[in-house]
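This document starts with one chain, in the form predicted on its own, laid out as structure tokens.
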Amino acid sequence: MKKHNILLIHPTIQPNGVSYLEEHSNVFLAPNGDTQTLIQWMNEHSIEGVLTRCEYIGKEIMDAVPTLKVIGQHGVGLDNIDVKEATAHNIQVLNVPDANYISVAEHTMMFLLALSRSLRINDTSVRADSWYSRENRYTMELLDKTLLIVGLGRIGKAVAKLAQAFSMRVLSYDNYVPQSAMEALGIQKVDVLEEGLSQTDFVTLHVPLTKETQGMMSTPQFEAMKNTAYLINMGRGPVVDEDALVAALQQGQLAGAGLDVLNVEPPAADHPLFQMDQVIFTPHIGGDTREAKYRTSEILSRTVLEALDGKSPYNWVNRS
């Protein structure tokens, strides 16, 4: 007999981790994320584990949800639950961590590559019948170049990596790693983020949104930056100071910016840096390659079970 019951929400995980839910579990699948919708299917079905992309869950479904004992976040951010709220109600909180970091890392590559060799410019004027950039815009080789990442996590280090294997220079900002760890990497390790940004011709950003990373990326930052180089954004959007970002490019202060997160999720149809050819976006994809995305549907599903028959799977995050 199938002792738990697991609440999905359409568009819900992957083939592969739906099928190991209904094989070891009641699976029962809400028509949307709304919180209304969601108390009532939770408390309709006993529902026990949660299943969440980027629905919120917080205090208000807790409190109307006696049954509820374990969210499971379909990635990595926890932006959209109330963690704090969940550990109050001792609900554990899963999230897939080590998933989907080389998807990440590899779509930061192509940024790299795609600033460099000013892809955007250069198929728009392709397609527009004029070879006019060829001879007009000098782009430049990876190899020598410095690259500093902010935030040497998992998917920190693989870029740096994947970047050394470029032969580029690589510098890292991380209050969180020591000198010694970063040294065994080949990394070089900055103590003060603007002494870091003087020295690169391209930063990346791969730290999660927290009050100590909100607006991290601001107009003090971008003056510190040489003219000629580039943001790239694999974070979260509020990271950066969109304003500010939108200034320094109007004002020459950057060559460019690759970003894969926005402040707003879609962004609004007249943002400014729409207008900016010397901008690349992706709609926050960095992680969502089919490999990732069954590989974190596997492992969610799984430890969701985990979780439920009461054992500690690895994911778990509020731990006490």
Ligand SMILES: NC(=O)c1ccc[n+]([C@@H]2O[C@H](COP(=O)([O-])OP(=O)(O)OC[C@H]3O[C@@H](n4cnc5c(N)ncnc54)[C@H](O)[C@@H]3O)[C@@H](O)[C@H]2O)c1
The other form holds:
Amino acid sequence: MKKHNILLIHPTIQPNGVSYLEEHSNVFLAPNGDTQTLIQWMNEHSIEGVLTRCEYIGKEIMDAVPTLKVIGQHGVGLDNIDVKEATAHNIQVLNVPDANYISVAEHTMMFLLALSRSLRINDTSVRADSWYSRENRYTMELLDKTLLIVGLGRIGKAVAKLAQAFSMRVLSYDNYVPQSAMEALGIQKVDVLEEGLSQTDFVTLHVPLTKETQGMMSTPQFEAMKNTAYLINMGRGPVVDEDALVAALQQGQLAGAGLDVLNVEPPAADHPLFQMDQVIFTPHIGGDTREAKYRTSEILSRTVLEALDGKSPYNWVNRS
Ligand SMILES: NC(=O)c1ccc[n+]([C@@H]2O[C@H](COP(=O)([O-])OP(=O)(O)OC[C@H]3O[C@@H](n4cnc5c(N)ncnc54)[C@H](O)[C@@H]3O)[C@@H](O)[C@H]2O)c1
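Condition change, the form predicted on its own to the form predicted together with this ligand:
Below is the entire complex, every chain and molecule, led by the chain shown above.
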């Protein structure tokens, strides 16, 4: 069988995926994801398949690289790939929808627990020899609290299950999931986002970044929240209007936030949210456990080669 030419981009996928690709194809490694660099590497090596994680693969690359047939996304979110253009260029786009949703759901629960128990503030007080500051701080149980899940897909459903194990009441806002499907999972559907926000103790975001979801959490939504409630963003940074979030936190419209994703990643060192003790961060690693990365790498490398061999892998997202 013909060996295909595959481009990886530094920093790249896990070694198990790289080894698999090296066994079955000719593998090249671009030093970074800059568009001109990618075009140059792709044309120099007649690249047929490229694996990306967050590097942007758009029209400019597709127009400039006639050999490109398959784009593999190392994860679920496809906002860094122009899928419409890829379809117009007859390029197959693959993602890995089912390898890291448990990791993201567990990370969400970590934020729920860390926020409800003021983990960051308590940790800081112990280190600062301020043990007895605990007397002025009351943390909160999750039992019987309400969680609003925005986006009830693979991740949202897994979060619901974990939250229900903590005896939380679960609501969800997702225009595409019918009430009957939610009820079957013991979840109450809300049709208007602000109505759900006004009832909830925690809101967690698990929608993809689209024109519809960009900025869906902004001033009116923060105004609708209880001032004791917390926001968690595990989707994509721009789903939250960050300026509005800063203002809402300053005005005490919500109690705090747990953010795995930000508008600009990595963020500027003087980001105003860094001034706020009630906000905790992780560097977009919700899906990045050892287990999930290994699975993602394995699935993506195998299915990119399947696509190049003319097969029809299960994760082909722009299949006609
Ligand atoms: N933080 C991380 O490390 C990490 C890892 C994986 C995925 N993600 C993000 O999480 C997102 C969700 O992943 P998933 O696997 O659950 O995807 P999914 O496609 O299974 O679910 C997304 C859900 O969002 C809903 N939705 C879409 N537009 C909506 C809108 N305007 N209002 C309400 N609901 C809407 C859909 O109906 C769907 O049920 C991904 O697109 C990605 O951006 C983040």
